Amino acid sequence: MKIVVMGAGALGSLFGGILASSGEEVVLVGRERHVDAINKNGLKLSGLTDAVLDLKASVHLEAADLILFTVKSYDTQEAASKLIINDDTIILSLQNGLGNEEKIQEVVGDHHVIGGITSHGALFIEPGHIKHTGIGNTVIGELDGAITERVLNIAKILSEAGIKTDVTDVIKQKIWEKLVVNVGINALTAITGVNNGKLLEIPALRELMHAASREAVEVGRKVGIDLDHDLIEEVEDVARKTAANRSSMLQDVSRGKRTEIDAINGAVVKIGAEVGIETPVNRILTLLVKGIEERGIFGGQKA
């Protein structure tokens, strides 16, 4: 199978080295540094993994049967528009927030789209060098919950890959549960510029992520997603198991770039706004990393 990883960053980049490692032809397609460094010297995989591999990596795209898809939410559009796709091809999407497959599937078609969820964690540390800083669960499903071959397929690669990853039938209800621990996360610790467990450390801040994910989950039970279980203890237990980790969106505005916080918070202010649920912490919060963003406070320049 031929895999091409659109958005080849630092998760893109994490899960492309581990398939080609396995023995699967992958391309990475990404930004112009990070291609030429892999092309030059390969790519460099440390911390929980430890290699150095030879892949193609390019800045432009090729026909692939399968495709990770994962940039960044506010390029989902743009990025889906270039895809190169045959009659076959799979877009499975790995990425943060709401709504990123319902927009590949706008430029694609549905049949093409699958969703996906991972808890594996990754630091970009210079063009060509990846590190492995969290290894969790990896789901993936039909967004019509069906249970399909070509599904079982896609688990089964990455699993022998050594991405252990299962196959659901609600998809869409385990994205809503990792954007409610997103939520509780992800915001904080950009705002702070602390590590993940430094949330549970800080009373006023564990007391934040807690409201902002109960919020969350409030939403999300009105749009008829089950939430049903304790995910506020679920937040607290992605905290302390990746507490040495340094969210996406810390990484985001320590570099002076755009945040995915209208795919997350912000994506619970709108629905809320929409089905009647007030959301303030997670309005606070969205437009505090927004603040953030435009004042470059941590890159030291704009976003």
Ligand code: KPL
Second form
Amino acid sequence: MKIVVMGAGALGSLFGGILASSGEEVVLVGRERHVDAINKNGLKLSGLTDAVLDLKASVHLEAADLILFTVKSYDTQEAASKLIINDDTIILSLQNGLGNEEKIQEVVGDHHVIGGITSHGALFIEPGHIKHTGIGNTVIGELDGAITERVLNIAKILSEAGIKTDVTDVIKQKIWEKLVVNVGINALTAITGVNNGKLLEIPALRELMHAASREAVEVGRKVGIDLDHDLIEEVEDVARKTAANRSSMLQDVSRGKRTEIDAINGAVVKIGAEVGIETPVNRILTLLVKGIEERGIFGGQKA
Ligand code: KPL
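Other form of same protein, the form predicted in complex with ligand KPL, not the form predicted on its own:
Below is the whole assembly, all chains and molecules, this chain first.
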């Protein structure tokens, strides 16, 4: 199966690298400096996965059987419009936040898109070098809940490569569950500059993490998502398993980049307002992250 990773940042490169190491034909499509470094020296994976991989990277898209779609949520529409797809191409979104799959469907048509979540931690060390900092669940599924051959096949390919992947008939619920995790971890780590694990160690941050995630659970339930089990325990579990990770949002603010705040905490605030649920903690976290985005890199230095 030919696999293109669209948006080869930390997570996309990690997945692409692991798939390539198991013999899949993989092309990483990403930014020029990362692409150049990979084509010159190979993709270096360190941490929980240790390898230097000879695989193709490009700034240009190619047709593929499977597109792992890992672009930032705010780039979804534009990136989807650039995809080269044939009748059977499958696009698996592994993005953070809400609304990504629907945006891709609007551009390419419903049939091509399947949903996914992953809690693996990946850190962009430098162009050409990604550190695997946490092992988490990966779950994929058809957006209409059907258990199809294509989803089972992709889960098998990922699992055989070493990324244990489950298939679900409730991927929309799983996306909300992952949202609850990101709502608790990402903005707080971006604002305070700590690794995920510190959120469990510092009581004030742990309290805020719980409060932000609880608001997301309340909003999700109000819009009919079945969030019944103890998601606060799940948030803690991911923070524990990815303790050494700098969340993707912390990585973004450290590099002076735009964040996914609108698709994560901002989405909870927006949907909460629509359904009459107050979300004061997420509102403040959203505003703080937006302030940090505007400010740019602190003191002109990398954090
Ligand atoms: O998804 C993540 C992210 O950083 O965006 C987690 C799972 C929180 C890992 O850091």
